[in-house]
Each structure stands twice: as structure tokens, then as C-alpha cells.
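The chain below stands alone and is given in C-alpha cells; this is the form predicted alone.
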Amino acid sequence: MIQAVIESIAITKSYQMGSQQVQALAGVDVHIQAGEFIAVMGPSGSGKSTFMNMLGCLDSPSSGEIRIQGENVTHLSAAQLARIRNRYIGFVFQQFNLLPRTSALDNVMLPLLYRPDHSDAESFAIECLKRVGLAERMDHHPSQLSGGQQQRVAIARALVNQPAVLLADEPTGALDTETGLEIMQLFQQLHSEGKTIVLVTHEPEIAAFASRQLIFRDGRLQSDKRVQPASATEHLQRYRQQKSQEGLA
């Protein structure tokens, strides 16, 4: 059996809300390979948002274990969990999260910082700004971006590190419709270069751009299915089309 790039086994997840005790998570198991691209979907309160904190060793299990490249980062300290995250996750938020006042090439550069060699951090955040197509903007504060380029940003700044996988949470949430097509062509480029995608999602027009598709409810793993993924590409495409003819309407 091919050995899983994260799987969660058997984990739960439980809050203290005042006197009551609240389940978020009951019970998953999910075996995540190399070069996969999934889309985590559930209405709020489902689990999915507590699962992905989980991979993303930003949260830990009540029970049960989260391995990543076969090894169990259940039980580390947080300082261990840091370089865990660093070493093998990049994320990708939202709200972008770039800092305000810093160049969108000094923000990909920062989790190189934390290497204890970083004499080529600059290098290689050139390389991954290119990657993603802003190889004229390196030098632009995020004020000077539109939102589809800082995602782009923060997408190269996920990348900077060579994760073993990508946590994506809403990456086209703060985006209209046509940029978040565009990013999400970016993300199947990626995917088609063998990099694993895991994508937080409520949106079943975004899920379909994935391979396969996790649903959760009630903080169970409800359905996980593999799909055949729609293309982006035709997607945007049939958009712009789309405008183009309503703008000589």
C-alpha cells in the first residue's frame, strides 16, 4: 500500500461550550495520497473547518491520530508542531493574510526565514512568484494588488517551502466570480504538476474543480467520492464569452 502524504485515523474532536460538551469531529478516517486534488465540503457546524485544522496541525485530536508522511504529530509540542507545519503544509487563506506594509516578494520569502539556511530565500520566491504569473509585481505592497494577485501571492508564498501539500480554506471566498475561476486554474495547474491539493470549500461549483470530493455532516465523514473534475479553463472561458456578449448586447 502506498504510503499516505496525511491521514487522519479515527480522530474525534470535542469543545467545552460552558456546560455543554460539543463533538465537532466523530470518528474520521481519511487517507490522503500523493498528487491528489480534494475538495472539503459540509454546510457550518459539519466538521470540515475542524478537520482541516487538523491536517493543518493548527488544532489537535481528542482522540485518535494525524500522520503525516507516516509520522504521528498527534502528541508534539507546539514548537514541533511549528516546524511540522512549516516543513510540510503550505496554506492558503481567504483573506489573503499578506502583510500590508511589505513587497509581495519579501511576503513569499517569509516562511524561508525560519529555515536555518535561507541564503536562496530570495531565489526561490522569485521562482514561485513566477509560477504563478506575477513575475512584473514582486515589488508591489498588497495596497498596489488587485484580490485575484495577492491570493496569487499568498499562493506562492504556500508554495516557497515545497510543502507535501497545500491547504487551501475558501481561497476564492473574497473573490468575484471570473478571479476565482482564474485561481482556481492555477490550481488545477498546479495539480497537473503533482502537488496535492486539499481545498475547504461550500461552494459545489468550486468542489467540482477537484478529483475527489469529501462531504461532511454533523461531524461525521458523510460521502467521499472521486469524481471526474470539470476544467477551469472552459469555465473561464465560457464566462468571458459570456460578458463579451452581453457587453455588445
The other form holds:
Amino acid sequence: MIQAVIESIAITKSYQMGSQQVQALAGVDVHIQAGEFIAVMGPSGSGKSTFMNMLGCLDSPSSGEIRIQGENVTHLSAAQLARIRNRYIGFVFQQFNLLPRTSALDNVMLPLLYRPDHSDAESFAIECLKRVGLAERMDHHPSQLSGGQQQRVAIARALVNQPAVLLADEPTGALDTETGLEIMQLFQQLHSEGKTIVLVTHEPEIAAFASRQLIFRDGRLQSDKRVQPASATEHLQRYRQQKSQEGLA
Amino acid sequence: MKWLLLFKVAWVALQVNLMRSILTMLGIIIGVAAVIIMLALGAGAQYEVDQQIKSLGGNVFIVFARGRATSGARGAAGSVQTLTEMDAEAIEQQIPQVTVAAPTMWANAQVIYGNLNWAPSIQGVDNRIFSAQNWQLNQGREFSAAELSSSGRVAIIGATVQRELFGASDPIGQSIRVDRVPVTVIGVLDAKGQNTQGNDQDDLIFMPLDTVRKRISGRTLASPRAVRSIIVQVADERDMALVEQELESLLRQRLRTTGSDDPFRIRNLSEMVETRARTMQIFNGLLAAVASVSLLVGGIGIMNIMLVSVTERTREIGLRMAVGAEPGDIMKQFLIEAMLMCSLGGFLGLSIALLVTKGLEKFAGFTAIIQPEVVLLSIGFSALIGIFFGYYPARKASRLQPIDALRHE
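Switch over from the form predicted alone to the form predicted together with its partner chain, please.
Next comes the full complex, this chain leading.
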């Protein structure tokens, strides 16, 4: 069996909310192989975001194990987890989470600041901005960029540390349809280049661009199936045609 | 994370909220400025006192002859001359720590030159007075041996006397009348200025002991060699207490005193000055302590703003943690921000203190001395305040859970 990039083994998570015990996750087993493009779906409260935070080592499970490239990271200290995130995980958030009043380039370089052994951080960050098509805007501050451009900067930031897996939490949630499709196009391109991507969404249209769909319900994995992904490029073309026709009519 | 980058990040954070940063720094600025100004004025006052002690001679005793109690009626100090030139010689020879013991007489008399007159203090001295009281000659010469032994009609005048009687003209060789006795001016003393009590030290005339005794004083003296006081200079200031004891026992023995009522009194000029200096130091110390309270308040202001800043930037902290910042990195970031703010405040406070002390020196005539160690201390101390008051907010930031911080609204 091929070594999984990230796997969760029987993870559970429960919170104490007042006097009530809330079971957010009730035993989830998922193995993610290198090069997969996975969409995590489910209604709100289904545990998909909690699951995502576990994978990203932002939160630790109540029981069970998270393994990254075979290594159990469940009981590591806060500092050790920070190092794991720095080396293996790239985050993309719904709200972009870029530092204000900081240039796109400096935003992209941020993860490398916490990696003292990294030389040539700047040229690599420029490389990543080129990859998302924003090299000419690297001196712009987030407030000078559109939502789609900000999300591209955030993706470049997620790529800069060459992570084992890219975790995207509702990356199109704050964008209009066309920009969202453009971002999905970028994710598909990155996937075709061999990147492992896990994407949380509640929109089936967005999930359709992934090649594997995990559906959560009530803290459990309801279904896990491989699908034929739709092409974001085609969708984008169709959408643009439609829009221009509507404009003519 | 590299230190240089941390400083850059902190610098950017301060600039983002420029007005707030400046207002926060104000507490530190005022505190540091106040402390430095107080210490500078204290050091300046100390310097002036030191200068005065030096001009008085911090290592000098004055032994005054004091009226013997005759039949219960006591005279004023010096009203009856019990001390003699021989006592001065004995002091010089028998107490090894004494460098010089200068016998002096004094009298008050009107001095006339041309159509001007003046009433300086007339002092009968010999050449030992110059070393005993650190007098320097501005022009002319000291007394010759012949002038001293034969009550020569010569005088060395103080700077004030020169100004009042001669103005700009050359006094050397001129004849003045002291209490109707014509004397020739042979020298002018260097000016010393006022002493701590505000008395003009330059308003005097030196004449040979015998001249004052025989020609000016006109008073019946107990002994032909009697003097009114002896100025005793000690080689090393640290021997002052010892010499005072020896002086007392030597004089008691020489004057055959037994009771507690000595016919002489020993006074130390620097004592008075030092008492004043000590009072001033305590006063300045108190002011500096009050000023440092404002530093403390400034520090609390820093803590307050850092707490606000941590809350405001919770999402930023969450993001930094998500992309790999360890708790220690977050801690360092906020500590350096607080420290930078305080050091900057300290630096600005120092600049203000420099301006204010220059202004006080120029327009109010204060002497202010800013010592280099005070500068280093105040900058270092304000950085310490930054660390001390920045620690709690920084720790709070570093202990945030990344997931909670990211979700913070």
C-alpha cells in the first residue's frame, strides 16, 4: 500500500458547551494519497470544518490519530505542531486572511519567515506569485487588489512552503461565481501538476471539480466516492458565453 | 524567526497605528524626560557645590579664638585673642597631616583712594594664606620677608576692592589709605566669586599680620603675637576627623584648658556646604522618584495598548500560527513591539530632556549636567519597562489557540 500523505484514524472530537456535550466528530477514518483532489462536503454542523482543522493540525482530536506521512502528530506540543504546519500544510481561507498594509510579496513570504533555514525566500515567493498570475502586482497591498486577486495571493502563500497538502476552507465562499470558477480553475491546474488538495465546500457545483468527494453528516463520514471531475475551464467558458449573451439580449 | 525581521514587523505595526503609538509613548517620553532633567539638575547642583568646596578648601579648618570666660562674662568670638602665631606653628609642626596653618587677624576699616572710599574686610596674614585658602595672584607679588617682619605698609587687594577703587586703572604701586594709614598696593587677587552664603569673597584686603595688629586694629592684645584665627589645611580630606581631634587636644594642652568651655572654636567650612548639598540631593532624589512614577504609569499605558493590540490582531496571530509561527515567535514579536515603543519613547524623552536642560542653562542660569551613564540607564530602563509591561500581553498572545484566533471576529 502506498504511504498516505495525511490520514485520520478513528478521530473523535467532543466539546463541552455549557452543560451539553457536543460530539463534533464520531470516529472518522480517511486516508489521503499524494496527488488527490478531495472535496469535503456536508451541511453546516456536520463536522467537516472540524475535520479540516484536525488535518491542518490547528486542532487536536479527543481520541484517535492524525498521521502526516506516517508520523503520528496527535500529541505534539504547540511549537512542534507549528513546525509541522509550516512544513507540510498550506492553508487557503474563505476570508483570505492576508495581512493588511503589507505587500502581496511580503504576505506570500510570511510562512518562510518562520523557517530560519530557508534561503532565497524572496525569489521563491516571486515564483509562487507568478504561478498564480500576480507577479506584476507583488508590491500591491491587499486593499488594492480584488477579491479574486487576494485569494490568488493567499494561494501563492499556501504554495510557498511547498506543502505536502493544500487545505482550502470554502475558498470560493467570499467570491462571485466567475471569480470562484477562476479560482477552481487554478486549483485544477495545481492538481494536474501533482499537488494534493483538500477543499471544504457546501456547494455541490464546486465539489464537482474534485476527483473524490467526502460527505459528512452528524460527525460521521456518510460517503466517500471517487468521481469524474468536471472541468472548471469549460464551466468558466460556458458561464462567460452565457453572460455575454445575457448582456446582448 | 530572524531578529531583524522581527524588528521590521514591529516597526510596521507601530507605523500602522502611528497616532496611538505616539500617545502611548507619551507616558514614557514624559517620564524619561522628567527623570533625566531632575538628575541633570541634581548633578549640576552637586557640581556647583563641589566647585565651591574646592574654592573654600574642603580640607580646611578655621580655628577661631574665643573669649575666655572671665568672671562669668563671656566675650564674642575673637574678642579676646587667645591664639597666637606660635599656636599656628605648633599645629603645623606637630600634626603631620596638616600641610599649612595660616594665622590671620582681621579688622574693619575704611579704605580711601583718591576721592573714592570703600569698606572691605581687612585681613592680617602672611604668605601661608595663599596656599591655605587657594588664593592666586592676578597681578603683582606676595609679601616679602622684610615687609612681614617690619609691619610693612603694603597691601594685596581683592578683585572687588580693585573694581570699586580703581576701576580699569592699574592699582599696582598706587597708595591707598587704610584707616588713615597710607599703604602701597603690591598685588591683586584672582576673583573667587560668591560663597554658598552669597557673601562676596573678593571684598577684602590682605596686609601683613603685624601691620594690622600694630597700625590698624588699635586694640589691646593679650599677646604681641596674638591672632584671631588660624586657617588649617589638611593634606587629605579623609583625615579631617582625625585632625579635628588632634587640633582640639593640642590646643587644649597649649592653652591649658580643662573644663568644657574651650577658648577656641574649630569650624569646618565644607561641612556647611555639604549639609546644603545633601539637602539638595535629597530634594532632587525625591523629584526623580516622583518622575519615575510617571514612568511606571507610562509602562501601564504600554501594557494597556499592547492588550488592545493583541485583541485587535487576534486573527493576524491566528494566521501567523497557522503558517508556522511557534508560540515563542508570537511572544517575541509582541515583546519587541513593546520594547521598541518604550525605547523609542526613551529616546524621544532624552531628546526633550536635552532641549529643556539647554534651555534652563541658557535662560534660567541653571547648571545641568547630563551624565552619559544616566542616558544609557534611562534608555535601558525604558526598554526594560517595555519587556516588563509587554510580557503579559505577549504571553497572552502566544497562548492563543490557532483555531480560536483564526475564527476571532
